[in-house]
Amino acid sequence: MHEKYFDHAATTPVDERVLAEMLPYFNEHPGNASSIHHLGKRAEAAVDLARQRVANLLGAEDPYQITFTSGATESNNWVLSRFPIDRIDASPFEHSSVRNFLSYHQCYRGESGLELYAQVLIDNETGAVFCPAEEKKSRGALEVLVDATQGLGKIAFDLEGLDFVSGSAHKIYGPKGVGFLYEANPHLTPMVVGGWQEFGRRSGTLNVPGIVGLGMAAELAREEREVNFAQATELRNIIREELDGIDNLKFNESANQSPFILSVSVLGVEGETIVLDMDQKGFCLSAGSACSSKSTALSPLLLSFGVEPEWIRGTFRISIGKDNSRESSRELGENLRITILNLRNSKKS
């Protein structure tokens, strides 16, 4: 059914077996995780396990390290907001949560001592891979935020030295408007304050569909990484081929590259004008990310990996999942061949 969606860093479907672990949760199994009667204590049970999965997700030592929250924007404001904002730096590579936190307050990047650094662990543009660990150590950061969206399930990574990891569960096909923050020591101060909810850290009544679905997408994505990763790095190279040898077309990759994004820049054709195109013939594409497609300035983290203005605009993303196949992975670029050619004719006439 969604051999044709290649967005899926934008958001993926949920899969059939987070659903089934989801269902009960909203009808048959209704109480709340924080009611002392038996149907709450069901609710209870069912979210400390989900807890234990993000956490052997992470490979954290204690599921007490883990906060569900709405989301990764959430869990990056949160962080971000506990700290001296002159006291922030970031890679240039960040999501929009973090960007545009920072140019909300008027922040502006501190020098050595730092007492925050947010790193993304893959970018959501290019696909590109980074180590925050070492970042921390080379910029003398006293605490590092990593927004795993993007990489949580797909690639393996290390918790140590690491103060807070952020992710969503949209991202590894679980349900939308639910996520979680870790923290190595949890000690920030709460982002929503009411009940007791989530150790106090952040009031509300859990939604416990949306947490079990988190915790199933969790579990999936931890068992079957080595899996997913293989064929997302055999269709990424079917596409690639595909479009090999096409003139003044080039990739945007990095030396550390997750297979699950290719990013595309074509000279003298509009990305979004290549999205739409594509989009008539049943293939879901995006021409950057899904947090700024809204947006008509030039992408920040393009400019950041080098990529320059005229080629940013022809520049359109392909992101890879585990309902793709090689047929339609060749179709894709086949069909991306004929539209480039075609666009590019039809300017020329």
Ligand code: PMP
Given for the second form:
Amino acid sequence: MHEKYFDHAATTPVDERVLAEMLPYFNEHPGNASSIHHLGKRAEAAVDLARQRVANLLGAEDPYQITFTSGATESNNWVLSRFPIDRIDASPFEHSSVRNFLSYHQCYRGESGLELYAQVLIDNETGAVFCPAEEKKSRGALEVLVDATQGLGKIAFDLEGLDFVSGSAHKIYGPKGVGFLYEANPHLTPMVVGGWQEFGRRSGTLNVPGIVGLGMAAELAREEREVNFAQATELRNIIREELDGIDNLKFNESANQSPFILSVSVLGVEGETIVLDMDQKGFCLSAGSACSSKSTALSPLLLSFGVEPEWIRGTFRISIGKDNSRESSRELGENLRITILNLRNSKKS
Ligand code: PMP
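Switching from the form predicted on its own: structure of the form predicted in complex with the named molecule?
Following is the full complex, with the preceding chain placed first.
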């Protein structure tokens, strides 16, 4: 249905099977998961199953280590807000929900030791894959927050040595506005206080349909991870081959690269112009990440990646998902080639 949608790192369509699991929890089973009557119990059981499914995807020992939140932004903010601001540091490749939290709160590294280090698992702009456990060790941090939003269900990773892991349903074919935080040893004090839901860690009436959707999305991501990985690898290669050989074009790639993201920089054309032109042809891409697309500042992440400013202006992101096909990938590559050459020519004339 969404063959020409190549913006899966921004969000994914909800999988039909996920939607089917969610729907009854809007009206057929409308209970509040905290209520003690049968409809409440029904909702609670669905939430328990979802928690187990998320734990399975992560390889967590105990579903009790998972707390449901409104998404990875909240999960990241929650962890960061519980540590002294001068004892936090983060990699330069963090999502805005980490980066802007720290700049908003004027984080500076104090003299005393590092308590928390934030390290994204896969960055959302280039798809570079990191090893958070090693980063934690080399930084000498006591604890590490791993933002696994772009890696969850896509690459295998080990919880060994990780203290906090955040994730979001809408990047794995689940609904928007629901996510989770994994804590190896649940000990964070709550950021959201009220009716003491979620073991007292995160108050607010549970978003039961959303949580059910996250659970089902996690289950499918676990079962289909290898197939999805192989498909993305193949499609990425097709697109890459189509673009290879265009003058003044480069791929922003790292040695350990996610196959789900292809970041491309060209000289002489704005990334946004390419995205808008491709939109006319029915393709959805992104210039930088969707979360920062309203900002005109150069992407700090690409700067940290070593991409020069004139190349950053001409950067766009292709993010691959299970709806894409070989045909649409080939078509994307061909159309991009035409678009880039035409835009360059029209600038000259
Ligand atoms: N971290 C990363 C790496 C992301 O890509 C995103 C979403 N773009 C988030 C966090 C934020 O997730 P959410 O939309 O669930 O708040």
